[in-house]
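Single chain ahead, written as structure tokens, the form predicted on its own.
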Amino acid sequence: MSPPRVVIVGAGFAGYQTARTLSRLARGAAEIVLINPTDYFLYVPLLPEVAAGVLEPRRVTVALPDTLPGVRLVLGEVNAVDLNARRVRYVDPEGNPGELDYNRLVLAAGSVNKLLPIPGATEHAHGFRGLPEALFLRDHVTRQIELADATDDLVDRAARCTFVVVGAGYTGTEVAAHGVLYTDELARRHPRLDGERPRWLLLDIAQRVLPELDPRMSETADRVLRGRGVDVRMGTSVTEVRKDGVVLTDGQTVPTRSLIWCVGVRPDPIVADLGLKTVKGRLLVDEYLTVPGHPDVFACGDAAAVPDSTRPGEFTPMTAQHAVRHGKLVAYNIAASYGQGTRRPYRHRELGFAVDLGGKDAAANPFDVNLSGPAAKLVTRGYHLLSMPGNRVRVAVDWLLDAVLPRQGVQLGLLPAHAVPLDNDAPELVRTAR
């Protein structure tokens, strides 16, 4: 008799942890299949450092075959799930269809860029969710500074030296904090830009930076950003995006060639196609992370609405911290469904948060101890190194080199804008068609 097959859709934080933990628990007693568009796990929290030239791209990618022994990797994008037939259909990177039957299914497809009905946003804004987008942004920012140096048109120069970030959550705050340091360094290398410092704007409809975190962390981030010259405008967003500028909600038009879209994420569209009950686009599960009415189907990470035991009636936030815990619990509950142990409900305790602000600055509150400056930086980098399932030494070496050497401000020219559209169901992939 063949061993049971567990199919895991997605290798983000939740899917990766499910595969890793289940492989250890099963010890060959089950066939574990991981379907993912790429052959790596992406450590998303460090993407702003890739975009700012602190880290090389491969440092934030952890090879799945090297770190998931006993797990079969299938490269592909899942496009359909037949719950009645217990079958998953996918398309591989070369466009060939495939399908897999399952005994247990884990939906950990993650999330994509959240879209808003703002005219021009999908055509002109740059998303920030996957590695291709981070690489494109680094090239784009570098190019704008170089083109600003080359032009004699002062209006055009000012527009190219202006960068607008929409969304002051984790991602937007870190992108702006790292970005302003990067463009300041680039500008110093171009004599014609001497005295014309690049301008960064950080916008959000919320009343403070990092609105989802402790106000003390918000204050630290706000202070650091403003100290670097970032124009922080809370209670403000955009109403229209144009090729040569953006219109703000206060009516002001800001000439720019760079709008960086960090307004949040939404669950992968595959969730909506299942026809099951969702909460704000996330698949509803019980406290054991199983889908009601389908005991053989589990969901975790950003794709799942998991009841929050600390806030009755609410669901856990879409964070990496929760996704990792979801994934581990799903693995234990799948093992329990085959008689190995007993299933457990999802319980958690907040360990704190960390936000890297570039340079020597960070904001962190481990175990509710508020930290800023070098102490927070040490905690933040230590947290990332411990959380990464691989490449720790390489990441640490890049940090060391960045501290003692100037950054390489060059364009790689690998990705045109149409290869990383904002409206993209798979931001981890490069789109070849316009």
The other form holds:
Protein chains: 2
Amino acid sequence: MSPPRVVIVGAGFAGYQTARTLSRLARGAAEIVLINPTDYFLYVPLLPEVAAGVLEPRRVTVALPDTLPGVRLVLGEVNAVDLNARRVRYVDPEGNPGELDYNRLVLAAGSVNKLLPIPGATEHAHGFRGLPEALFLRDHVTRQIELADATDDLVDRAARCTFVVVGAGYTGTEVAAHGVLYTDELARRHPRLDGERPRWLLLDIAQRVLPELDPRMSETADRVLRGRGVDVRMGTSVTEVRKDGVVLTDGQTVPTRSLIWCVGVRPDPIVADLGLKTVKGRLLVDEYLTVPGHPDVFACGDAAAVPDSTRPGEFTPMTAQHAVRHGKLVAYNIAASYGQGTRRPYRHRELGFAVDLGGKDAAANPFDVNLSGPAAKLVTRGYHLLSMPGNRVRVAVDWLLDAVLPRQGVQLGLLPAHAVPLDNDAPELVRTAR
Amino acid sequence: MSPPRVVIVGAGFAGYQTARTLSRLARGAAEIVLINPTDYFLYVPLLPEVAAGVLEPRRVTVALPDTLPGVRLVLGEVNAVDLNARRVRYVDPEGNPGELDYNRLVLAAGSVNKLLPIPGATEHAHGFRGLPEALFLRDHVTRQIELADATDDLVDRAARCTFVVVGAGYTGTEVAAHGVLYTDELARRHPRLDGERPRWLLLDIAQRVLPELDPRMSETADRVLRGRGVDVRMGTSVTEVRKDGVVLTDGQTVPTRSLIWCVGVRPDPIVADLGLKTVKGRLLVDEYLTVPGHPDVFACGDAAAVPDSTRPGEFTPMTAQHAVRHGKLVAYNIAASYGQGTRRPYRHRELGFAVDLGGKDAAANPFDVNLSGPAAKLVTRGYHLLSMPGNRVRVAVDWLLDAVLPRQGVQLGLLPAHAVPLDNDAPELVRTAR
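Now show me the form predicted in complex with another copy of the chain; what you just gave was the form predicted on its own.
Okay, now the whole complex, with that chain kicking things off.
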């Protein structure tokens, strides 16, 4: 009898961890296949540092073939799951269809940019979920400062020097914090800007930055951002996005060429197509992370609605910490399903959060101890290095170089805006046709 | 009276050096404007190391605003020169037209991929002049190994594991030498390839690799390449390129998805449009690097046919060494033209060549001393670090990391093939429309 085939859809935090843990547990007792559009696991929390030019893009990737021995990687985007036939269909990087039968299925498709019905957002806002989007933003921001330097039209210059971030969660806060440091440094190298300082706005309908985290972390982030001149406007969002500006909920129009959309995430749309029960787009699972009525189908990470044992009736939030622990548990429970060990329910304990604010600043609350400044910075960077499943030396070296050398301020111009649309089911891929 | 405006077209070796030298000489006595499609000087000799994943792409760029104080950068591609009106027309990165008047003009537009009338080459071959092309190749080669691993079709697998480089000059030789090391390392990480070793072919109609350099350097390169299993076929070229293979001049068909076009360079087409006298597409200049009949127009680098003082009746070859020295001389002669110093004719002496062959190998002949192995490697890397006008620490650190860590083997999938066509007047830019 051949070993059962476990097909894992998606190599984000949850899927990667499932594959990694299962490859250690199984030792040949299961055939593990991982389907993912890219050949790397992306360490998403460091994307803002890619956008600000601190880290090279490959630094935040971990090659799947190198770090998952015994796991077969199939490059492709899953577009259909046939639960009755136990088969997954996908499209490979050259556009050819493929399919895979499974004995156990793990749906860890992750999340994509959250869209809101705001006129013009889909056309003119730039998302921030994948590496192509972060690289587009790095090039775009750099180019805006250069074009501001080149123009003699002061209105145009001001618009190009204005950057608006919508959404003051983890991502938006870090993007604004790193972004303002980067554009300040660029502006100093462009003497024709004549001291005009690039302007960053950070908007959120919530009343404080980092609304989902501890209020003391919000205070730290707010203080650091305002200290750098970021225009932090809470209780404010956008009602319209135009090519040359945004209209705010308070009626004001802000001329800008840069609207960075960090409004949050929604589960990958593949989940909604399954015809199974979902909660806000997430696939409902039981405490063992199996889909009710389908004991061979597991879901985890952002794509799964996992009951939160600490808050009855609620579901675990869409964070990397949960995704990692979901992934490990799914691996254990799959091993149990074919006789290795016994299955367990999902339990968790918050370990705290870490927000890198660029420069020497950060906000962190490891094990409920609130930190700011260099202490938080140390904890944050240490946390990231420990959390990355590979490539740590290169990341640490880039941080070291950034501390001692001037930041590189060039745009490679690799990605046109239409290659990274906001309305994108696969932000990890570059869209090649308009 | 306002100082004369010097407009320099192109920031390759020649144009960059003109701007740099003139900014030191002029000290405000001239207004210096540099027009270039990118905001960086590209250190082209290290592109093969970008394609093989040794160096990050930004490492081989030097930001123009940072390293050329007092020089105004205009981002744009020059599309017309009006010699009578003394005006240059260009298109900016957003597609808008612009124009600049000049008192002195320096044409340093450089070169692009050389095309040959071989059926299918324009459609299926991949060029190697700009950073986008090098990054495309890195992604493409990586993806071919991954797709070879994924397929069970042995014919398809063999084609994907075959890489053909046409042109055994400096670039092609380095691309093949670095490429075979990279794909060997990738293949080791893909156990499903079952020991199938990627195959590299290096073709040239010449009778030896590096035909323009000293025969002892050819011997070194040939020995190293063959030692690594590269199929070196001299006196051979391609007669047809298809999507799935190439036909060689000996009639053999080689199935491959990868034809890398390193046939040489031709001057940027802008030069031919001027209506001035050219030699093989290069703008003819006198020994002072001025255009006959146009004392205010200078040309240098690959775009200029400069009389070779050591070989009467011939012109200096299209090398970086000449371009750098052209650029310096143009700066001196422009300064002389408005009264700083006296103009000088072009004289040069060969300093030798350095070819990096990857791993611990290189071939170099500094001051006519022939070196191979680690000694040549040291000279070659030292030469590059000294020749780069910036970013040396980052390049040295990447080399160090590559020596001690496994090479990163991921493809970011940033560039589709149609974004970097071989038939490209501006290989430094990504073509955004099909």
